[in-house]
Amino acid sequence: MEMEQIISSDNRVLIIDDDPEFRTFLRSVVEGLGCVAMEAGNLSEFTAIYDQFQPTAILLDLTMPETDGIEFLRNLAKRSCKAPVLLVSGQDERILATAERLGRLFGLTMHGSLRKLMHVATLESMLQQVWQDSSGITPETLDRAIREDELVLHFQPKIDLQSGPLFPIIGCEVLVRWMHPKLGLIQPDDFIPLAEETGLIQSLDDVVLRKTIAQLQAWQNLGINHSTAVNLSPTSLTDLDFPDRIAGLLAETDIDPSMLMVEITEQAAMADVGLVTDILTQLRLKNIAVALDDFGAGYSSLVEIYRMPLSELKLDRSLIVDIGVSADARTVVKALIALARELKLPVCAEGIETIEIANFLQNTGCATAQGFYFSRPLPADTFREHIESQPVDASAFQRRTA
């Protein structure tokens, strides 16, 4: 498809700023993309505009004397926004990243942030882009993509803290991408939200278990044997017949089901604690590991998750990202660190960016680590080369992968 096609009249732009210059200039760059824009200055102005304009996007100020910018996304949840949010402020980041969070919770489409001193092609990239991610992406194009083979997997190299500077890669975690005829390659946030909301997310869970599976037996024919995880949806933890279906997945392709690793999120364990740790207990009876993901971002009970028959921790990357910048942060991760060695539960941290973090963590006695410092998602063959490229120096590594 191309960017003229996307990019149309159709599209409209509702800007919200109480700053009447810097509204003008984010209204010429909309209609310098051929879009119709309206600017609103308070609340008031944009309640009397939303609903007869409908907008496609939405670019929002945080700070504004009247009513600031998450009183809008309050605002914006109410009214069911479907339209992408981008947050244009000149709040520093942190901000900007803890409003973006909010949005989701609330359960708008955040699309990103952009500083007030932007560059227009900055701009204009990130509005092309709003459109670009959501035409295409439709119920009927994405049970396409699930029945004819379009959904591909990537893995991300797991590396062990513990075994010093080298951090060999000891598994890795399946992440699908679906690879668009038109659009390319398209990551899982834009469109896992979909599957959930229209009940193709079984089907989707399906291909990605089936797939993996496949691909470990390629890899166990070459004489590679890493714990591969994959990360089952609440969907999976409703139906006591799940584990049934993935030890028979393993057993037709001779797969020792050690080698897979099931992760599920706080937020599903908690849903039906005795239902779904009837299906957890039921996978590791059948030597099928768990790991509980997200740790640490949730509201979950301590006393639910030790009585949870898990096989790891991995703690969410919100909490990792902080511990170059903030003192509170360590002493959590620390104290998780602490509280799982008690329970015997090995720790993985996602979300590494930096050599700092990973040895802050190397030294606080994380197992294991996952994060862009070591590698971003491969395709399978490129994952396998750096398997048999091992033992190798973190840099190089990082550098074989940018």
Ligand code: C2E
Contents of the next structure:
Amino acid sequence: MEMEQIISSDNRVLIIDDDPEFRTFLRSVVEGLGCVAMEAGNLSEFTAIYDQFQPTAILLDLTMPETDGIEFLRNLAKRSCKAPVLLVSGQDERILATAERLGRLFGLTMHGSLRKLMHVATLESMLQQVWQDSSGITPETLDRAIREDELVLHFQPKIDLQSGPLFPIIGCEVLVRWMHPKLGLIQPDDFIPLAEETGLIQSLDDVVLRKTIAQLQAWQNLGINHSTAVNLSPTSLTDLDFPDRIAGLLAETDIDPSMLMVEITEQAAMADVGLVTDILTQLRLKNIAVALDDFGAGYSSLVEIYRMPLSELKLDRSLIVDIGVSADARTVVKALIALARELKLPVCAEGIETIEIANFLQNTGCATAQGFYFSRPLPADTFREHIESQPVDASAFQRRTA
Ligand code: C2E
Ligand code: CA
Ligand code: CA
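Same protein, different form: I have the form predicted on its own, so give me the form predicted in complex with the ligand.
Whole complex next, starting from this chain.
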């Protein structure tokens, strides 16, 4: 009888934690939200209930004596678990962040993490977010979003690290958001994977590109000429007509193609090196710049990519964050920047959150940077105000990407 009730309920939360008292606390919060909870204190209890319970969300303790959280993540992946996983742990944030990344690599939907001494309200709001997400983000609503203009662009300033302490803005990166009619502004990590899985990504990239070009034209009309980088999905890099399409869009405007940069990921670049090199070469011949994004997050080396016609190398945020805590990371970043310099490849560092990291990168010869220390991604109008209140030296950027 109990199991029938459970299965007929919409929201089923599986709590995996070895501490019975903490499980009871989590259960009371979950049930207080009107959800059904089941508890597992170890792997055998988990195995006994998982298939029947079919949870729609999982609260997972990362540190357990017999089986650690990573083992559970692997186990959930093996079961093709689609339920969002929320990590709960007393571990420090970096370990939680690494575990989250690992979960994503396993193909799980990681919904975030909570420190163990959390506020009840924080746990409640994260759980509510899980239900909202699973109810509002579907292939159908995303398709509608793309067709009915619910996607909005934000712009993260890119600053010149080598022009003194003022750190002038010399460009920006376009980051898409979804203005969902019910859920509000949704971040790309919550819908880009769905767009990729469902094949909607190509039309999404197309909309972003068109909107970017329209924005560049609007800024140019106001006398603002900034190089702007757009993220490209791996799928666009399999389309040999893409360079002509993008050139066609630019030809309808007065925008100089060198104002546009496309960012491709290491993973996309490595998928079919011949085809990708063909497409990238076409783009470069049309004067469109090409950056390799998230470098350092995967496993390729500069040796593998030096033959590609790249204009810029973007160092991944995970590597940059480590500068603050690891001497080894500082050595790796220094060596990468030195090697890139020998290859005449300017480096942009992503995810700078402190002045210490900005100074370190400035001293190692890193050309440009982005990060919350300088600015978060901004709506177009705020970005424009930001630029207008700062000294601008766009020529520095053009020199470096020529
Ligand atoms: P990305 O291309 O690596 O973009 C950088 C991400 O890091 C952005 O997240 C940005 O807000 C965030 N970020 C920048 N500086 C900092 C910092 O100092 N600290 C921290 N913690 N984060 C920082 P966002 O906007 O959530 O985008 C996530 C990813 O979604 C992007 O990663 C990109 O892969 C993808 N994406 C965004 N827009 C598009 C798009 O138009 N098309 C495609 N295909 N992918 C996109
Ligand atoms: Ca990017
Ligand atoms: Ca990146």
